[in-house]
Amino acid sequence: MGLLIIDEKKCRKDGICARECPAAVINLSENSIPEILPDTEARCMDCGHCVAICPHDALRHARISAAGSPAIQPALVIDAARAEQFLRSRRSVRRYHAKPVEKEKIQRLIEVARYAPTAGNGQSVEWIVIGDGERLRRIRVLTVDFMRELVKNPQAVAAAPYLPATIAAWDAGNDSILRGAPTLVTAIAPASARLGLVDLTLALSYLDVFAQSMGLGTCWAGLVSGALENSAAVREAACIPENYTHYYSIMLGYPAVQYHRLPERKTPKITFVE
């Protein structure tokens, strides 16, 4: 049996799946039934386009779960106005309740985030979730230690003038690193993933936006991510494997604040080339 499983009673032989296949591996047999020839199966990316595009529900893919490929429900499709408000209402949360985030909610967030696009459908993004208070404190302390060394260089301070104030806030007893977030989520990808940083950034963006629908808040942990990039001690504390060269962290928790308006942003600079 090949990769494609066709219900010939439902198939209309319209060739839509073949035309939409990104890898161009779907052919039409003599009787116009879609098939992937054995010598081209290795080129299939398992992207699921063929499953998603068939309007007749006539096609299944041997490596893509039918149970995990539900039909799109029109009742759940949101209109443009709702989508715009949802996206614009996302804020970077910098004050959190001490309440830990339930593992089930984190699991669901990541389950949704895995549907973000990845280069060549590589799906190489993995996740490290840290909720242990002592380990989070170690990450904070090591990040501040890294920053103390960094500010000894005047050029570094000129490039990032917020660093001295961030350190001063920490020394005054304020968590200027993780803002009291009870959870740190880091998306990682191995060195072999050529566009791993792009892949994990897209996945984190999915998680970031979806979190608000679950009553959770997020903030991209740029200070920690900068320390991860330059400090082996911080990478070890954050449990980054040695052969994973792509990573970025995001804070996660229950917001201690609530927002009520949608502030304006700068007018986008757009160049249309026709």
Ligand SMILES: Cc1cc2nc3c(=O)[nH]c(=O)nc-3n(C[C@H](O)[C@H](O)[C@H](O)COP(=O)(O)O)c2cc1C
Second form
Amino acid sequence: MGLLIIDEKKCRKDGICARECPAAVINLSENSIPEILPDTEARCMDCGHCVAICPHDALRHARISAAGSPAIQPALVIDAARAEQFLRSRRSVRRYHAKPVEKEKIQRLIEVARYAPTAGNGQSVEWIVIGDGERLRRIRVLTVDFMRELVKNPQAVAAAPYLPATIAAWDAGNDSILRGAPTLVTAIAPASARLGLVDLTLALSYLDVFAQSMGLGTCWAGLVSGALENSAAVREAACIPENYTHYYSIMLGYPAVQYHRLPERKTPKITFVE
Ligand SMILES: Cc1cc2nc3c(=O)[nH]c(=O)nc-3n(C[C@H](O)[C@H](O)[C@H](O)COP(=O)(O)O)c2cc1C
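For comparison with the form predicted alone, please write out the form predicted in complex with this ligand.
Let's see the whole complex now, leading with the same chain.
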């Protein structure tokens, strides 16, 4: 059996799937039924475009679950105004309730985040979710230790002038590192994923915006991520495996704040070349 399973009663032989295939591996047989020939199977990225585009529900892909490929529900399509407000109302949350985030909710967030695009449909992003208070404390302390070393270098302070104040706030008893978030989510990708950082940043962005629809808040954990990049001790505390060279963390929790307006941002510089 080939990769494509065609319901010949439903197939209109219109070649839509073949035209859409980004890897150009779908061939139309003599009777115009789509197929992937054995010698090109390896080039198929399993991206699912063929399944998604067939308007007649005539095509299945052997490596893509049919049950996991539901039809798009018109009633759930959001218009541009709703989408714009949803995206614009996402904000970094820096005050959280102590309430832990339920595992099922985190799982749902990550299940949605996996639909972010990945280079070559590599889907190599993995996740480390830390809710253990003692481990989070160690990550914070080690991050501050790293920052204390960093600020000894005037060039580092010039590049990140907020560092001394962040350390001072920590020393004054404020969690300036993880803002009291009960959960730290780190997206990781192995060294073999050439564009792993791009892939995981996109996945985290999906998680970031989707979280607000579930009543959750997030904030990108740049200080921890900077420490992860430079300190093996922080990587160990954050459970990053040795051969994973791409990572970034985000705070997650129930927000103790609510926002009411959509402050404007800088006017974008756009160069249209026509
Ligand atoms: C890559 C990245 C790292 C960040 N790191 C931190 C951080 O360590 N601590 C923090 O409080 N905010 C952090 N932020 C949040 C930014 O300050 C915030 O996104 C920006 O001020 C815009 O505000 P908004 O996210 O509420 O729209 C980070 C944001 C990004 C994108």
